[in-house]
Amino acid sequence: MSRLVIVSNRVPAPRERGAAAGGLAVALREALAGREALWFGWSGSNHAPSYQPRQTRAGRVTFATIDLPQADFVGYYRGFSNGMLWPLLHHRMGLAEFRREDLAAYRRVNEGFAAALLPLLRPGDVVWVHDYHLIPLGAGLRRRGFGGRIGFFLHVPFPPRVIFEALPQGEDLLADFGAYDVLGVQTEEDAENLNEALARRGLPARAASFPIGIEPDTFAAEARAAAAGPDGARLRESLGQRALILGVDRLDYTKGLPQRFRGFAQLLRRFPEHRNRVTFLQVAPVSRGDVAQYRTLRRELDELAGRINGEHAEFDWVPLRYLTQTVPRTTLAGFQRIAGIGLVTPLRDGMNLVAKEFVAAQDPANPGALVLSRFAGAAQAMEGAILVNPHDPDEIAEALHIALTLPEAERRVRWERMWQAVRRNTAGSWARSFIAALDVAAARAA
């Protein structure tokens, strides 16, 4: 079996490599089981002044980090990364800024990336990228003489060609993609528009869906301990016989929240009969919080959370429970178990995981249900689920007293469809299905 290069942004420390990770080392643990593999990316320090890999080894793993110079650090994760492409991949080019020194420093690591991994690769490796911090990588290496096979996931959204469009010098960055021999994304959508883009420049057409999943039954088996444990009951005893809406989401202005706050709001105006009946839990760890856009969101979601309690909360009952801080992955699972409701509405989302975790926590004997943006990649699969628009606060008050009001037997055919959509998908097979793919391209160009 040939050996598996990972690169990505960021490779996880340590303490997030065992049973308790969550994100990409998720994801990979099953690709990454009983093979040889390397795990190459950014240390998360950024004071070295060259990019200089260090290397850990943990089983069959080997784990090579480089730091980054604080000003190539700068201009490529904070500018073009993410003040300029996460906006633009996520549909909102009126909060995407350019700038043309970041653009510089975004390729500039990219090829100190390149340039550093290049040493550590043998002949036969297979080198997997992920992301859109690092869409120029695969052209690097291949300029330092590397033939081997090499594959890019996207886990965002590729926006229509005429959002790409906006995006200054954005042909350069489609001739980057021709470096791949497979280019992978979340859907059919994001797929399709990929392909066009790189047609319209006379580049193959590579890009293909690929859906990543979850580990159901090792998630619906934590979170079965987790809602038995303290914090589970912490936090029925908080609630009493009141429903638990629960929302789970980094704190970005892509992820719908405040329209999400507004929604909760009008379920309480348009439907009195839910008041001290419901809380609504929202965790929304705090992201990029140097950034202007996301210190503005959460000030006008303060406001929101502040508004809505004002107007509503009774001397016994606080509708709207608002957290900024990081809340353990497992103790989110039993809170997910605990949930009658899953709100998960972001405006945009390459996938969205937390929409199948919370099937995966449900108890099959009585589930709760699932309110879901049409605009997550995981509302192509979960046909159970209830349907909104995230701009349309009432639609989203509408969806959440639909799913207050469902008699308990169609909880139980909605969850049961996504229930299987969510094993049909796991983070296992979405690897294997990949690694497959750069088999065959392979295989095809011998």
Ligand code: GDG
Second form
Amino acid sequence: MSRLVIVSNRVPAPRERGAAAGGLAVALREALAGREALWFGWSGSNHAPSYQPRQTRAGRVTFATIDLPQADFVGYYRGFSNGMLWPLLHHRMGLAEFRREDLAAYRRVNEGFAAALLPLLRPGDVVWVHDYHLIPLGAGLRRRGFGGRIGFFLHVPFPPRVIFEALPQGEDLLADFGAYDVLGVQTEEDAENLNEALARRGLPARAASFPIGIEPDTFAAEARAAAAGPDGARLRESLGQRALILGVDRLDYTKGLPQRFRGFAQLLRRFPEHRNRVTFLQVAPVSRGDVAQYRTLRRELDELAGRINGEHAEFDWVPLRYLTQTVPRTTLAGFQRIAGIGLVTPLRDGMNLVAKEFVAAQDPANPGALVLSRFAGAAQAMEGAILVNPHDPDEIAEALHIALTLPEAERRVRWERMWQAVRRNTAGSWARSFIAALDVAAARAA
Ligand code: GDG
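Cool, the form predicted on its own is there; where's the form predicted in complex with the ligand?
Next comes the full complex, and the chain you just saw is listed first.
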């Protein structure tokens, strides 16, 4: 079996690689298991800036990391990746800020990645590049003579062509996609959008959808254990007889949090029978706090949460609990099991793993209901969820009311359909099918 080379902006630190890991480390766990692999990327630090990789080994996986120079990092990561590409790809041009020096830093870092990675590559290696930070990496490797297979997976949406075309020098990025043998995106719609943009430039339109998932059985077991643990007991005790509505999102403007808070307030206004009978817990760990748009959002949410509680609280009941700290992964899994309602309303989301985690965490005998944005990639396959337009707080309120009043038998039917969907596309099947596509690409080229 050929060696698998994973490249991502951030390589998980040693403590993030084990059982407590989240994100890509979890998604790739199965793909990496038992396979010779190299994982290359940024260490997460800028202390000893050098494009000379440091290598450590854990089992059959070698981790090779570089510390980016602060000046490059700021333009590449905070500037072009998160200040320009992130909003653009989520259809939010109004929040994007383009600076030529950021684009230059983005290209410099991608060149630095390519130059640092090339000497580590062996003939026969299969390279899998992740996400919008690294679109030009494949082309950089090709220019340096790497002839092996390279695939690219975009974790976030790809917008319609007319939106993408607003990106200055966007044609160069499209041309960069041309270096990859396999181009993966989350949904059919993303694939159509990217293919249309590529075809207009006369580039091979080979994007296809590979919906990412979770490890449902592992997550279900974690949730079951954690719900019975001390934090689960504390949460349940604090709720009393009230139903729990749960939201879990990085504090990000794509997640629709202000609209969601307003939707909850509308529920209390328009359906007063739920007053003092529900508690909404929103876990929203601060993310990208060094980007201005995120600080603005945080202020808005602080104010909204205060206002909603001020207006609706009673002396023995605080309707909205809002946490900006990170909660440990297993604790969170337990909370998801205790929740009667999962509230997942991003304005735009590549997939949204929280929706899948909520489903996996439920007690099959008495499962909760999921209120889900129709603009999350997860909505494509999630029959059984109550779908909403996340821009409309009233629609969110109505969906919450439906969810809170669903008979148990219907909750079970809906949950069963969602559970089947979550088990169909898992983290493991996602990684396997992407790697299989890379193998086929090689056979075609040979
Ligand atoms: C990107 C795309 C795509 C959240 N708060 C805490 C915590 N989390 C965990 C969740 C979940 C993960 O973080 C978030 O994943 P999502 O998929 O929901 O969203 P993004 O971070 O935006 O991820 C997305 C994904 O990439 C994968 O391709 O689905 O569309 O935007 O696992 O549970 N984990 C812990 N504490 C928290 O407070 N431990």
